[in-house]
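One chain comes next, on its own, written out as structure tokens in the form predicted on its own.
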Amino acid sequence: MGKAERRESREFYMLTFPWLVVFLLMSLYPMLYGLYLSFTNFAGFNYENVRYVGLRNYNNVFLDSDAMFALGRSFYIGSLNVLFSTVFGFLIAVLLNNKFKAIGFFRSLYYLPAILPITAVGLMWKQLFATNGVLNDFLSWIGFQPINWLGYDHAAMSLLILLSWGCGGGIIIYLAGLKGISPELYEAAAIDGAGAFRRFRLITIPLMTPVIFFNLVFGIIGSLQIFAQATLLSSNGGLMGVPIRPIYLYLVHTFQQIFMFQRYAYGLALLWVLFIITILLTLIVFGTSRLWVHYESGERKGG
């Protein structure tokens, strides 16, 4: 190793050392300590009497009917959210990739929901979905009956609308990927007689699959962690409230167990079960990506 390489190595470790210290102390250590506590009878203030209980907490997770119901609802709403945000986000990004008047305004408009505080968004949509809210006023104005948006029949759909409204972060990533596609490819395809839809299907979609893959992975991770939106949308107790059954999600149940019932060790077990499920789903997506993720070199991921 030459003198220049040693200097670069020292600079690298000097620059990454602060991040590494913060990661070890603020992320890795609490995570591993939480894993240890999930195998104990920890109840928040019984440090002197903490004892090992084996897999009891994890066994209780799968025996808890509320936890399994909440997990099922998280899978259902999460899968629909990933589908809608991926499809709609991609199509909106394709539209915003065109050049027309005030394009900067529309890009900012679609991205704005992604940077608004979750609490403000949840309370805003709760007012919009209220019985006497703007949406029902509009329906009455055009001759339709008001809808109980936050009732049992429509609460899940209302939550999905709220989540889809905030897909602007993914749109920005899609736009970055679209900008990376060479216009010469579209020009060559147009010369060969390919129409707009054929160019979209044979050029845009294949070259955007790495970006779709990226958003899909982060969409799955984020969708399994939905909490504040569901709680703020249908409960009257803020973040401490309990949403109605159709949008009673897994993290809502975990929050209730930890902070309302002080079942800390059991709550940690709930979180680690979710962590393992998230890892497994991510590995499945990575494993299947070689079948559909394409790169400009013509190779596929994992191929």
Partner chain sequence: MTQHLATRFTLYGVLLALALVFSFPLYWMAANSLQPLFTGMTWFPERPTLANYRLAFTLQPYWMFFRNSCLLALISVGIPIITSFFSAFAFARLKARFKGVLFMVILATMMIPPTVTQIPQLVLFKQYGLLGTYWPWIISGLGGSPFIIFLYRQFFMNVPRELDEAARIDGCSTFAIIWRIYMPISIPVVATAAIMSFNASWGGDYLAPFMFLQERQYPLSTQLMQVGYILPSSPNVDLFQVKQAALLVFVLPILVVFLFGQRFLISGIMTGSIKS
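For comparison with the form predicted on its own, produce the structure of the form predicted together with the partner chain.
There are no partners or other molecules in what follows, just the one chain.
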């Protein structure tokens, strides 16, 4: 190693030192500490007699029928949310990729819901979903029976509507990807006699797979973390509200265990189970990406 290289290396570590220290103290250490606590009987106050209990908490996660039920709901609502936000986001981006007047205005308007605070979005939609709310006004206006949007039969659908309403972040990302596709490809295909739908299927979709892949990875991670949107739709509301069964999500159950019942160690075991599931899902998506994500030759983009 030359002298200049050693100096460069030293400077690198000097400049990244604050980040490294804060990462070790504020991220890595708490994470591992949490992992350790999940193998103990810690209940939020018994610092003096924290005892190792082996896999008991993890065993309880899989015996806890509420946790398993909530995990199922999180998978169900999470996968539908990923599906809807991918399809809507992608199709709206394709629509916005046409030449229109005032396209920038529409793009901004579609993106706006994605940056509104969850607090406002949740409470706003709760009012829209009310039995005497706007959605039922609209339904009766076009001649349908009103729906109990937040009741047992429709709560999951209502939550999905709320979540899909914020698909604007995906729109922007897909739009950027679409703008990167060279127009010559479409022109060449059109000369060869490919119709609009064929061009879409054989050019647009394959070239967009790296972007779809990126959104899929973050969509899965984010969807399993959905929490406040569900508690805000519950009848008692608030951050610690208990939603009805169809939208009783895994993190809701976890926070109930921790903040309402002081079951810290058990709650941490619940969190680590979810974390490991998230990692496994991400690895599966990464692992299968070779089969369906199209990379331009020689150049690896996305992710």
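Positions refer to the first chain, counted from 1. A quick note: this is a predicted structure, and the numbers were derived from the prediction, not measured. Whichever C-alpha set is largest while still superposing within 1.5 Å between the two forms counts as the rigid core.
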Point to revise | C-alpha of Leu280 moved at least 2 Å between these two forms on rigid core | key: no
Exercise for review: After aligning on the rigid core, report the distance the C-alpha of Leu15 travels between these two forms, in angstrom.
Suggested key: 4.1
